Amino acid sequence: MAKWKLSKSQLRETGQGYLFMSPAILTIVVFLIGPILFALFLAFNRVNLLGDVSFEFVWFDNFTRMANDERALIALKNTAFYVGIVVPVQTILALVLASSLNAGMKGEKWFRVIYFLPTLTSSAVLVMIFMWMYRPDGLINTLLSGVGLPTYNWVNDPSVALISIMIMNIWATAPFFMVIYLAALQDIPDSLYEAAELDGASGVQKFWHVTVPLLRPVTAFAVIMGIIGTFQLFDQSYMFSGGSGGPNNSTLTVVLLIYQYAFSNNQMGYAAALAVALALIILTATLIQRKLQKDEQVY
């Protein structure tokens, strides 16, 4: 059996590449595997970070405590309606924006502008701005009870709290996929619209025959990103609740339930375990998506 070798040129090649790449590759052991590492190792173990640092080894502990963890099944309760309900909302909203913007409406370069707005404001500042609309005075309830409809305080009831957060990030993301289905709606043919027409589709049709099984690759992007987004919601909530996840948990998610054991708690190990778990939801999802949509190559 022959032997692979390399010459004295393409060894000095093969260094000089890993040189050039040093700096990424440290970059990513130091700051992305190693982290992995180090939370997967904190998982099974009982960790103490404040004065005496010690870890003693718990095998599974930290796992089997979420089963009995009424705070971590609310939260993933939450964390599961809050994606259920966005992600397909978002989506949908970004395909009817963008189907909009590309069927040649008037001023549709200044409604791509100012679709786009909420997208480029900071999620802090975003949440400051929503959280004065939903005073009970603010914008939004006095525009309900303009039109008659009940109104609500947004931020400290528990059964809307929630809802609330949806509302900000779907206005707030929706802008995001809207610009990538423009971009996609704006390569497909006009000659299969043409066909189309030729054989009597309606504007409707030609939309759910046409346009959608073209974009199915696009939708399912938006999807998996969507997913991945929304299950590490954190930062609207931490600010909307002041890192309580009130008002009676109901705004509670499994990153802001991490925060809190991981630094509140000081249970570290605890929170770690958390943070694989959520992990593994994540991937989960994400593989199913994939397995339902296998068609990944746009026309």
Given for the second form:
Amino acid sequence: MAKWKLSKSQLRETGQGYLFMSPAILTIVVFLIGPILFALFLAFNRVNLLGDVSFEFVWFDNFTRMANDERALIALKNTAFYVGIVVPVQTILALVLASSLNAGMKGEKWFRVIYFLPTLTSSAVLVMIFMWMYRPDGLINTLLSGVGLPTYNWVNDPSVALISIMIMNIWATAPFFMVIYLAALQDIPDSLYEAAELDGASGVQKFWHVTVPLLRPVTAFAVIMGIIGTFQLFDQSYMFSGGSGGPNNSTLTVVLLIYQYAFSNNQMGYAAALAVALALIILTATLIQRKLQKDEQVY
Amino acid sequence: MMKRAMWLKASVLTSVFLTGAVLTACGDDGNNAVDGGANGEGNGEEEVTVRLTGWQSSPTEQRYLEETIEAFEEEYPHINVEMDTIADQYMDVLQTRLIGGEAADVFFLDAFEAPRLIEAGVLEPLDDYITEEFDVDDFEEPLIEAFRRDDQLWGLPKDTSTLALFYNKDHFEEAGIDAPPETWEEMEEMAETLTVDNRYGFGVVTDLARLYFIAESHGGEVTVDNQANFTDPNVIDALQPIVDMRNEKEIAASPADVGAEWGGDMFGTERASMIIEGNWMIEFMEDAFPDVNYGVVEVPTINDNKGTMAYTVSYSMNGASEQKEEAWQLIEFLTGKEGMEIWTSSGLALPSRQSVAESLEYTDEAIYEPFIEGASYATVWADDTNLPIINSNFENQFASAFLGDQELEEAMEEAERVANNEIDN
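Condition change, the form predicted on its own to the form predicted in complex with the partner chain:
Every chain and every other molecule in the complex is listed next, the one we just looked at coming first.
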């Protein structure tokens, strides 16, 4: 009990502490905690904002509705497919790019800059450029047919539209993780490689048995960040489909669906419920990933 | 993708925007009271600003609208019109502004979207403002009907656009065809002759907005009681030829198939010899493809019946406007005989008033004729509150049937089921 009794000076000190923190606390409460609580509140209400503003408490109706919402299931399926492909590919690609840039080639600083450029490009600009290249008579099809490969209607064919977005995003995001891998690679002591060499390890063996295990914490970071980022795919599919998630719902993602319900269909309550559900899904995915890699958590 | 800070917000996306919306809404209520008091007295000659929101599809359109507004400001020197345009996703932006209490006093409203806003009660009914002199009976009945609900008028059609068949005269000559088609069968035959390796005889825009009249041409109804009714055998029968033209006969394609942005692009770049498009194409062709030698005729008859679509947009008034009187004066002028004449003289859109349609003279009569004719038998693109949902589900599924990914019947069943499921929720 005595522990909780504070002397006057201690009280003053505490007060001062909170006073100094108050701008930060206020900002967090207004812009972070407040909205989260409000979103939770909305998720349990039927909300009408246009005209007569009304909130009607509906318990779990918004959540049970999801089970019967065809488009929500399609969106979830598309998003999961997208995460399942993009996260492994971009992580492996980043690792390969980083190791090749760490091998001591000539002019590798330049390559680092060049590889990093896509990450610096705004996603809107990126989508515009890619949509132009993806045209049926565009650059990519010209190249493909030039070497005798089949061509695709990248943007308008429902069976490839999402894959087009995947290619674009992997291209844009892999370099970001590459930079993180690069930094980690420089941290691996040379002595380990020397020791491996003395034991007669080949280049591939060194990569598999020294580099990859030592990069595990970074890989965990890249995978988790990748999962969070890819689950929230919105801008690319929005621009690709002009906001509709078409053709044939093939580029409909969960966040795009949330946007549609919130801003086009005026169903804020249901949109908030979907947002809460997505947050839970991401949380679960992240927890599973952490369980699988429970050693060495650096994030 | 790696915008974590941004996406952190996105996971609570709705709430962030919402709090903002609610806060501004509350804030505004306070302001309104104050502003209203200040403005209320000086209705006489004190300067009043009326805000007008719309979209803009071309610089020419903007020029004509500005000209019309200038004429208005000359007549009402104390009213200052502030025009702003929403470039993309007009309804999303407008709706969000209405929620936030930030919407303009007067705005464009597509007939297709109108019922939802009317139901929400955010518009001002116009009946009490309309004077004898305004001559509301002069408007084309089907057009003004689109904005009437519960026996009240919620907007006045500013203009209309209809569809007609554009055909490439040079292609026709090459193929040895001397006259454009009059019936759908003729059109299909010609399309077959006109199709050559890199060019299709007929371009199809797969939106419900374009196909609605075709879908109903066999006596079926696309919507019944504000619900989708795509599985009506008559509707499927009527749409089947369109799908067959692409997949069986291979004489038609959509703009997306050839990598064109829209129908005008497809026709202008000569990848389709015929296409059903609206009067907005005329100006576009003149600007972008002046060398293409084309003609326009009425849409070919289906089962001996003429048909086409008409689109209309109204000027509607914000129910929360602080300057309703001035806002009405603006609407009255813009949809009145004088204003409409200035506006529609551009040819970008056709007048919605009979008297203006009669008095207006176009330089290129032959090209405008089919559109004006079409207005008399057109189906207006408007239904009820659920049309946007019905439309988007149709588009999704029809597109996949059109691409040959599934049978039309299956696609329509799916579209109807999903649409009505969404409506019931």
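Residue numbers count along the first chain shown, from 1. What you see is a predicted model; the values in this text were computed from it and never measured. Only the largest set of C-alpha atoms that superpose within 1.5 Å between the two forms is called the rigid core.
With the core held fixed between the two forms, Thr14 has its Cα displaced by at least 2 Å.
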